[in-house]
Each structure stands twice: as structure tokens, then as C-alpha cells.
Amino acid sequence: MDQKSLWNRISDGLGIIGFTPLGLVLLIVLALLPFVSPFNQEHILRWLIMGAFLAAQCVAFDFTAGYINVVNFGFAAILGAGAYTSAVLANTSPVISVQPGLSPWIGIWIGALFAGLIGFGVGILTLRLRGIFAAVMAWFVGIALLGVANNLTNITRGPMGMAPRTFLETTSNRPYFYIILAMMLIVYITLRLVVRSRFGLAFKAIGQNFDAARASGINPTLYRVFNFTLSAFFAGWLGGFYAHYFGSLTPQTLMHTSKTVEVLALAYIGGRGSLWGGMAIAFPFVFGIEALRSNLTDLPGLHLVIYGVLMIAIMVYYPAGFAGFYAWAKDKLSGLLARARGQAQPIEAP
């Protein structure tokens, strides 16, 4: 077998599951980052796992909205019921009602089955709905979630805030990190291997033209209902993790439509309908937006003002996102190494 053979090969392989040797590479990387200095610094972790959480909700986020074209506001309050969900099941203090004491590590499992039930009675409430009002529908479910969380007290402790056991018992952020960049690539790579199914091109064909898609014989129903099941799923997964890793709860700080929103834009910032897009650019958004706040204390919610200059922009500009600028580049520089190695064949003589 020769090297380019070999090359073609595992170049397939990492595209089964949505990888491009580059971006292979630049995962080693990321997971090397924690033993590197200043990035092995706490408070720097700590921004690498809020980068892999927000990148991991991009995924979960743009599988819905990029793909059955239904924008998800009520992304956030469904990842925050996982979150409670898992929080209370683990709950050993006397400070609220109730206290089974299961281990975080199963309870996360049941607060995501938990959150693909909202998201398939979310699914079966948007059926007749299409663009603007099924996105609607989806931020009333959320906001009655908030509701409850804030006022079932007795259980969540509503505003006040409830304080779940951890996953770990360490002050250190580092398997926290690996935690949750595990949980990243699980996401990423099911819903990766979703999209590349049947499964994938229904919600292309829906996404794209409901009504073509519905006489071409695919059935919307089950479609819609299973996108949404899943992202809602692994929404209420993510929950799990933020509430055993940090450690506190309130409905505002976590159900939040602004949440929301700040997943929202990330997803389209990186490219609608990529999956990886979103999730590529959290990393350094996280960061800059982290640098942001610690040097303009005085400017709160500047990082929302950010992203709608941003999002207007790559409206405007550049509708594909980060996906689609690395797309045109990509093929760009094919076409030039392409013309490069062209004048570079001697010319036969006659």
C-alpha cells in the first residue's frame, strides 16, 4: 500500500466521523493545552471548559436549527431541566425536600432523559408550526420551564439557588476539562454520524422545503420529533455537567433566554448547519470575550452587544459563517497549489 493510499484512507476514516486531518491535529493540540504554560494556570482551564461547553451546546444547538431550520429558544431552559434534574437527584442536604443521593455520574444520564422528553413534547408541539412561530412555540416552553424552576422552590429553591454535589473531590480544573472535552467530541460525533445517515438528508430536505420534502414521502413528523428529542437530549447532558461542575445553581444564571442567545450566535457566527463551526470558534470567543470582562468590569452585557454586531455582520457579508470562509479558502488554495504544481511539469520536446 502506498502513502498516498494510506494517506486517502485515514483521511476517510476521520471524515466518517467529521474530522479533517487538520482538524485532528488542532484536537491533540487543545487536549495538550492544560500542561502548557500560562494555560495550566486555574482561571485559564476554567475558560477552556467554558469554551468546551459552549462549543458542545453549538453542536446540540445548530443540529435543530441548521438542519430542520427551527431556531430552539428555549435551548437553554431545557439544558438547565437536565441540570436540575440531575442536581436534586443527587441532592444529600436537608435544605430542600427531597434527598436521594444517587451519584452524580448516573444522574446526568436521567437529567438528559429528562430533557429528550421535553424536547420530544417540544417536537410534537411544533409539528403544525413552521419558521417564526414553531421558534416561538419552543421559547414559551422555555419560559414556563424558567417559571417553574423559579417557583418550585420546595425542590430547585428557586432564586435563591441550590448548591449540587460535584463530580469530583478536587479544586483542581484539569479533569474537568477532559470531562467535559470528552463529552464534547460524544456530542459532536453522534450527531455528526446522524447527519451523514437518512436521518441527515430528511433534515436537509425539510430544513430546505418542508412541503417538497412531505410529497417526496418523507414524513416531517417523525423527523422533527426525533431532531429535537436528541438535541434536547444531549442538551440536558451538558446541563448535568455545568451543575456538578460548578456547584451552583439559579434559574437566571442557567434557563435564561440570553443564553440562549449567546448559543445562538455562536452557532451562526461559525457557520449554520456545519455542526463544527460553532463549536471551532467557542475557543477563542470564550477567551476574548473572558479578557473582555476582566479588563471592562464597568460595561456588563458587553459580550451580547459583540455578538449581534457580529451576527449582523456575517449576515450582511458572509451568510456561510467560519464554515464557509474556510470552505472558499480551502478550495482556493487547492486551485492554487493545483495551477503551482501544473507550471511546475517540464515541457516535452516535440
Second form
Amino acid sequence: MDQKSLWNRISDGLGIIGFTPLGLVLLIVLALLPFVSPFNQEHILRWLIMGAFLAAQCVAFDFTAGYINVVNFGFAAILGAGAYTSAVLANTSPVISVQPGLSPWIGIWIGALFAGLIGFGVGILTLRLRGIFAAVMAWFVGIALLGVANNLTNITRGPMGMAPRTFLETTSNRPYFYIILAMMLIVYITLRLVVRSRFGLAFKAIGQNFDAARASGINPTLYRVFNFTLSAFFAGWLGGFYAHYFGSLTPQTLMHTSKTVEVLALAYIGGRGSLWGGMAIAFPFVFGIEALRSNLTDLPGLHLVIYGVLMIAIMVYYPAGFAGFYAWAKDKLSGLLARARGQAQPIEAP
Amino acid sequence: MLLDAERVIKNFGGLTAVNRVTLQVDASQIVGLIGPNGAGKTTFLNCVAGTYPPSAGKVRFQGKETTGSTPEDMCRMGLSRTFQIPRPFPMLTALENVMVGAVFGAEHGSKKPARGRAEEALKFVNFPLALDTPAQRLNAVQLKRLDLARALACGPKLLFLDELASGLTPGELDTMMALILKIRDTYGVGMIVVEHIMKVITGICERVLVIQYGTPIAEGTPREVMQDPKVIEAYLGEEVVA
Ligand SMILES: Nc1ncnc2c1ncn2[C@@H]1O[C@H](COP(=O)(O)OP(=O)(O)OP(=O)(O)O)[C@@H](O)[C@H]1O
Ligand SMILES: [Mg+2]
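Alright, leaving the form predicted alone aside, put up the form predicted together with the partner chain.
Whole complex next, starting from this chain.
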């Protein structure tokens, strides 16, 4: 009896930060992978890093799309704004006109704040707009940001790209994997705690029925702008990681709408409004796509076609996505277990 | 006086949907608002509840002028409403739907946990299904009960019921009327009841206002109003559900 309540307490505690015992085990396995062949090879470590980077983006994206039901098509551009902010602040090289030389570890926070500010602006701009109109407005903001990054050539070098300082001197990928894994967890646990609170209920209510939400006393301005700001803050923070990991930035590879679409597809396939669905499937997807690329073909944009087809299939046949499937399977399984136990009982009972 | 709406006007472009409607409601008072289809009943409720501001006129709620306030502010001050076409939060469970009202409504500062108040509201309206049923699986009648529970969980002093009884069978109608009276007696809320079914109006309303083309044409007790020739004429050609 005592043991069981301890178990329950642990699993409840995990639940608060958004993990099931199974999820925790998978996370530990993931954290140990870099020490296991073949995952300890540098090029596969890069895949793991890409996986965690995309996974964290899915969480921040779903925080808006899956809750308040507005697709932020400017997501990648906002992430890029964070990346550029941090990259420029860290610059020491004379190829661009400013050399603040700030540590990337500080710069990523300033990049995050700047991105959050843009998110705040997008939140205000799209306030009176619903659904698709808000999405289009966010998309315009994204295009404008991309244009700014392309044209501010004296600090970004525009399409020629810049080479930001990296976080570490090392050429090994393993430490970077742990940096992005920690960042992913921080994004996930923070946003998880937010949606567990009354904020989550307000987000869902606003997203599902704007008028009824207002008639129930919810101030949509407050919650919507807060949601956009926080999502953008984390997007910009993750952008900083990108800048100081790859050491190379161009507007097109980072801020283009197709980058948003990639995250959107993963978040939807993973399960809208779950936060964790997109995060969980990002890893297998990155591995699948990279394996396909290295073994079969290197058609540019192939991964987008695959994402697109899968996303349409999911949206048509299984809108709840992977997270919904998991919930369904878990339900079925516990039903079966209960029935099995029920059948065993008459024998055991005195 | 709980609500004092004075000469409220609402124009939609060239159309005057509500034309100088004056209406007062006291605590524990049920006032009926009737009129043919398109008379402006829902629009009047919307103007008072803050869905949109009135084009002219004054609204005072609990002694404070609230003309043009937002719906969330009106709700937090104690005005709840149900929707003519119930609008739930489809992906939330029944309990979560009502929780929204309990958490953010007029009782948002209450010491009692929101969950308990939400469960209480669902029980009060005799919600017939499991509390974790997703709202999108409910039928129209169940949705109306859910919407009523959500409105109640907000903790209103004034409640607008917009055609809550339409689509009910005669048996359900009696239950619904009893429920509305129970809400008044338990919580002392004032109500404006918009209804096409005259049985409901005569059964529960103390006073009735009749509007046609947005304009008030009669006011009085249900009995007085039903005998008013202007009202009879307004409803001519329409089937008066006795
Ligand atoms: N948002 C709006 N924009 C333009 N016209 C509107 C709007 N809302 C209502 N109307 C018009 O205002 C008039 C009154 O509509 P309202 O819905 O208030 O009538 P009602 O008395 O509630 O009718 P019903 O009994 O059918 O519900 C109608 O002619 C309607 O078409
Ligand atoms: Mg109406």
C-alpha cells in the first residue's frame, strides 16, 4: 500500500512538469544516447541536435497554435530575429559594422527578449483578427522581418550571411547536444506549467470560442498577447542557440516561411494542443528524413513534401495526431488490463 | 435596481435593429422579452451584455453606468448570458466548459475552489451525462443545459436566457421552467428571458416587454400583454405557441 502511494506521488509530481514515467525513461535514454554507438558519431550527434532544436520549436509553436488556435506563420522569422540579435551582439569581427563582443550566453537572452517584443507586437496587431486572418498578418510580419534581415547589410551582411561566434571552442557536438536538450526541457516544462494553470484554460477557451470566452469573463487581449509574447520569447532564445551552434546565419535558411511550415507540420502530426506530441516525434522524424537523404536522394525540399503529405493525412484522418493516438492506445491497454484483472479476481477472492 | 437600460438604440448600417428600448430588472425578478423573429431581442441583449456597444442610450448595471463595457467586464460584474445557439468550447469536457465560467466569471476571486463550483452548477441544472464528456458530443438540448451551467458558474446577479426553451418537448419544458424558477429562488438573480414559447412567458415572467422591428409596442403582465391588440397584430401570421 505504502509503496503504491509513493509511486503515485512520484508520477503525480512528474505529471505537473508534463512527464509520464514512460516519458521520463525515454528522456533518460535520449540523454544517454551520445555515449552509445552509433549515436556517438559526430554526424549523428548533429541529427540529435537538430531533433532537439525542432522538438523545442514544436513546443513553443504548439503553445500558440494548439491552444489559442492561431497559426503564427511568422514563427521562424521571429526565431531568426532572436538569432540575429544574439549573433550581432556577440560579434567581434570587423566584417560587420558593430563589434559589441557580448558573450553568446548573455546574448541569447537579449535575443529572446527582442523576439518576445516582436511577439508582443504581433499579438497586438492580430488582436482583432480571427483564425486565418491573424495567421496571414503574422505571416506578413515574418516576411517583413526576413526583408529587414536581408537589407540591413551593414550589420547582418544580408543574403551573404554572417558567421556568429560559437558558444564553445570545441568542435565536438556532444556538449551542444546537452545545451539544446536542456533548453528543450526548459521550454517544455515552463510552457507546461503555464498551460496547467488557469492560463491554459483561458487559452483554450479563447481558441475554441472567442465570444463564449469573453462572455465567461476572459479578457482575450491579455491572454492572447501574453501567449504570443512567451512563444516568441522562446523562439528567439532557440534562435540564439542556432546562431551560436552552427556559426553560420543567412536569412533564407533560418527565417523563411518553409521553416515555419516544417515546425507546423511536426506539431500537427505530433498532436495539436498536447505540447509534447511534436516534441516526441521530432527525433524519429529527423532521423528518418536524414537517413532517407543520405541513402537515397538529396532532392531539395523532399522532407517538406513528406511532412506535407503526412500532415494532410493526419488532419483528414486523425486530427488528434500522435498524442491522440497515444491517449487512445493507453486507454485501450488499461481497459484490457482491467478486464484481465477482473477475470482473475473471482479466483483470488475469498 | 439591478439593471436599468434606457432608450437603447442599435443601428446596423441603415437598419435600426433596436429602437429606443427601455427596460428595468430588479433582483429576483424575471422579465420576459418577446417579439416576432428579427424583432431585435438578441441584439438588445448583446448591447447590454457588451457584445457590441449600443449606438445610443444608457445602460446602468447595479447602479453603475456600464454603457459600452466589454462582455468580459460585464460578466465579471455579474451579468451572465446563455446564447441562442449554444456555443460551448467543443474540445473541452463538460466540466471544463463550466470551469471556464467558474474560474474567470464574477466569482473569480472566490475562496471556494472553482472545480467545486463548476460541479455544483452542473448538478444544479441536472446535467445528464458524465462530466468528462467532450462538449462536441452533446446534442442541442444537452448543450443548452451546459451553457446554462457555464453561465451559472460565473456567479451572476443578472442572467440573460436567450431562447433556452426552444426545441424542448412539453415535458422538458416544465422541467426547464421549474429550473429557471429554482435559479431565481436559490440565488436571487434577476433575469431577462427571451422566448417564443408563450407558455414559458406566462408561466414564469412577472413582467413582459414586447418589441417589434426593434421598437417597444407593449409592456405589462403576461396576461395584459397577450390581450393587447398591438401585440396580437404583431404576431398575426405568426403561429403563437400557446
Ligand atoms: N451583427 C449584425 N449585423 C447586421 N444586422 C444584424 C446583426 N445582428 C442582427 N442583425 C439584424 O438585426 C435584426 C434583429 O435581429 P435579432 O437577432 O436581434 O432578432 P431576434 O429578435 O433575436 O430574432 P429571433 O427571434 O429570430 O432570434 C435582424 O433584422 C437581423 O438581421
Ligand atoms: Mg434572437
